[in-house]
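Only one chain is shown below, in structure tokens, and it's the form predicted on its own.
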Amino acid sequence: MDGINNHFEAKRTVFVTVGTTSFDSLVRTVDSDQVKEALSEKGYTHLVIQMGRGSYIPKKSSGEDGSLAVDYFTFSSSIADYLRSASLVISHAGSGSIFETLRMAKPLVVVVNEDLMDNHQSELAEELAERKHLFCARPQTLYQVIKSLNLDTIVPYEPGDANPVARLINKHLGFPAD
């Protein structure tokens, strides 16, 4: 029985999300042997990929041969449970996915989709990476980012307080103060 309990304690899951978009280059990259081996070397045991509208189908694996266990799905009504159970999150650069992950204090690698026009998402990801709240990569650099991943360098994200701004707007509009 102790062996079973130790197995569950040792489970370390990487959750990958592309949101509602298609981001096949990210899914293909995390499904590569090179990236999966790098994740295994970092001690991760499971890889769960939310692939959205993409057409690339990852290779499932039970992990029984000692490799990373891999599973995937297209959509879920909520990814909150996947985020909660993750030891590491690899996400597209959508602000909703980024901030939901940061609020849960999960280590995060954001992968920027360079195929998007007017990519304001890269500005957000790069700014948060500069502040050391997350790591930023492109599909072609994800392997190197994972290999050099040092989670001890992450600075916890502290959400801002919107109350002062709301009070100022209310005052300007003539609403009573709280």
Given for the second form:
Amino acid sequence: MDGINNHFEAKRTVFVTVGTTSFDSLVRTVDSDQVKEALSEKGYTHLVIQMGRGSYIPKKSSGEDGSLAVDYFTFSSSIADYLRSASLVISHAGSGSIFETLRMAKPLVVVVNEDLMDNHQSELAEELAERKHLFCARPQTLYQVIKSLNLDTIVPYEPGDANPVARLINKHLGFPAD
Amino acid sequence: MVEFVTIFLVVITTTLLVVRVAYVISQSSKPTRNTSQKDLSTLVVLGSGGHTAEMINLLSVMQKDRFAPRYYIAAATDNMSLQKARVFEGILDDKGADGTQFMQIYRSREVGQSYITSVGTTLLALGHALWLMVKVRPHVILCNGPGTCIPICAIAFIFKVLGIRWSYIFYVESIARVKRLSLSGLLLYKLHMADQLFVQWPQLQKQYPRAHYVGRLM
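Same protein, the form predicted together with the partner chain this time rather than the form predicted on its own?
Next comes the full complex, and the chain you just saw is listed first.
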């Protein structure tokens, strides 16, 4: 999509989520002019930031001047609706956010928080990126990832299945398989 | 003479305990020969982050009448997990009509807590876990990683050794663990405390051959 913004263009929203964490470096990066311009060039029109416990407050913008419209909030009891109406999701590396987004088949960029001490989260993001289900970035590399974003390379994620485990548990307990 | 008798008794007791523990461990990995088909009271350990979501995802494919009554346990500082469980069960209070209960337990250690104070809080958590386990004495324990499951599984194991209650412990390592087990998973694996330990990624099964690879649950 080229960078022309007019009132007749469909709304394409980027939803950013940090879950229940504080992830100022991500929110700050997403709110930077550089990244907002890159998103705009890619055809996105709106940016909604769920900022969690962070202290950095993004600048709201109505986007009337043709730039990205920006809005934010701290928490929501459920982000399902925001995910559903998004064209691109940028998320912290929490497994809940990741799988909720993947199960809705939304394009996803996962940003790993390097300030976290025990970063087992990056294992999951890297593995899923290797399998091409999402893109992986750090706050410093987010701009580059967005500039070179190619959603055609994404391999859809097949939702998992808890039934094999349930069957094994039942078998171990001597219940009949059904 | 007294010292000799004391030493003798200590040696005998220790030997019996070791033999009993070895027996419990070897029996745990085998499927039960139980064919009574009675429902089994089930303790479900919830945790913050993705743990509760993953646990509810598993429970949604398990037969509710077989695993009943269900006792949900979450750390005292975790506000959301029990609420999610209540929504899943369709129950508004602390007790459901079929005996489903929602309980809180003291945490052994908060994230970032100093290790010195952690000793005291861990003892408190163990005491609280013991109290809860004596009350519930579940047949089945389901857990998937939060530290709260360690005191519970430890006490369940002791109950098994002492013949107080045989609890089947099923541990499903979180989907977020791809290359390394969590601390809880590692403890349960190394000490042979879980009846079955499930992993969701093939890399873990290679590293921990006694684990069962079951693919992704989410």
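Given the structure is predicted, the values throughout are model-derived calculations rather than measurements. Numbering follows the first chain given and starts at 1. Rigid core: the largest C-alpha set superposing within 1.5 Å between the two forms.
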Checking residue 155 here: with the core superposed, does its CA move 2 Å or more between these two forms? no
